Amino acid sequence: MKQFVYGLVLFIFLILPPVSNLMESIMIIHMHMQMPMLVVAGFLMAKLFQKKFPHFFEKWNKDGTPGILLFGIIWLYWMIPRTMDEALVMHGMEIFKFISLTFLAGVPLRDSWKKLGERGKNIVFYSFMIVSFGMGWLYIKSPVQLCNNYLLVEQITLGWGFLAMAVCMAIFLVYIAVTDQSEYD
């Protein structure tokens, strides 16, 4: 119940508009930060979900597979710059933004990290660590600007902060790979 409440304060704060306001002001902040903070409050607030309904936990993410695939349509849905920016212009975008993080991504991804196998885990770091670079050399590369409500500088910003991610992901995998990850099994 505690990790409930912290998930729902978490997710208060986030769509407080003076909040939400400065958050997306940054393109950076808007993609790196307030983006996985929204992921973030739906896996603290799932614990509460899957105790209320675990039958359809069971029957709907019986091995994993189904909710690491909706949480990856959700993420990977939200990095289409366009979608970026009609959440800054359309409300409905915007509410659609905040539910679909938090109660899409956020909740199926707390359910189906711990029923993925270790397999089942790294093709998803791997996924995403190729995502992140193709999203990294898309919003540097791009002789255009992509969000009409960002500057180019912000999108290079962005574009340099998806290839750190990327960089983090794979020392992270390169590191996973040479120690023994058996005590923590």
Second form
Amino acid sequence: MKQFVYGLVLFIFLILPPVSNLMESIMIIHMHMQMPMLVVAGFLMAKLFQKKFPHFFEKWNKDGTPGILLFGIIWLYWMIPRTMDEALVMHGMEIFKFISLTFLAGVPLRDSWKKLGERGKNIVFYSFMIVSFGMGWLYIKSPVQLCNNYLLVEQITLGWGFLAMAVCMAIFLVYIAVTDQSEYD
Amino acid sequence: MDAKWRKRVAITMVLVFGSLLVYFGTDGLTAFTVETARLNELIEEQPTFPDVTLEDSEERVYSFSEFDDKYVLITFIYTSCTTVCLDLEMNMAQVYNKVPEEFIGEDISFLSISFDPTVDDPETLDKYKGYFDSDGETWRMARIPDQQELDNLLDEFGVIVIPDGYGDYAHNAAFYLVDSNGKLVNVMDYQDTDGAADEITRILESNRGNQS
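Now that we've seen the form predicted on its own, could you pull up the form predicted together with the partner chain?
So here's everything in the complex, that chain up top.
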């Protein structure tokens, strides 16, 4: 219950117009802070949904595959330059962003992650890393401005942000590979 | 229902939902950026060039009806720009040279419109046009002194201009082709000068064919 309240408070804080306007005014904060924090808010709130509707999750998301797919689709959808632009100028899109990232990405992520096996987790992790590299490359190398509401320089900053994230993930993989994980279990 | 079957249903529903979301979010996978969506829409809508007063590099003042019986190829620029506008105008010059000479000034005029009217007075425009061998007649450079008229035009033609606060602007660039009735008939990629020149020549030839 406590976690749900934290999540809800975070969610409400994020959708307050002054807060969301401020975060959306900078491209990299829009994509790499606001969006992940919405997912986190959903992640925290998920606990209550799991408790209230255990059968639903057990029935429809038994091994976590449908849930993680839904999470991945929502996440990819918001990587499309157009959706991010539209969230800035169309009110409906902005509301959809808040709802979808929180409840259609954050909630299923929590329910699915634990259920996924080692292999499933690896696939998700590697996909994340590859997409991050790809997006970084796209945003840095793109000769044209992808979003009409942001300057080109912001787009390049975001590209480096993606690359930094992907590199961190790669370092983590190396770390996992060269250390003996059984020591920590 | 057994678990395996339910899993399949759940996955299918998620995938169908995701596909629909992406499909409709990108106009059937045709427009992944707002810019593409905007261009598609513009070409479909064919807005009319609004009533504005232009002032060109020769200090002549006229309205758009000056070009009444001609096609006009338009670019939007500002002269203190050091990046895109230079490419845009260089490419405009290439298109100008590639379109058969018989059409130039007869069937088509070229027009570069500045969206920075305070800096780009006729004198500045006159200097600027020299860099691209624009003759100031069949290829004119002009500003729209009235800010409201300018905003209206930019809005109609979907030109987005964001001032960066240091006297520069971020803006989208393209070739806008307006027909003899003032209707926007095509928005072309400014980086593909061959494609643009071919398209323009084709339109002008068929236009002549229709008249004779």
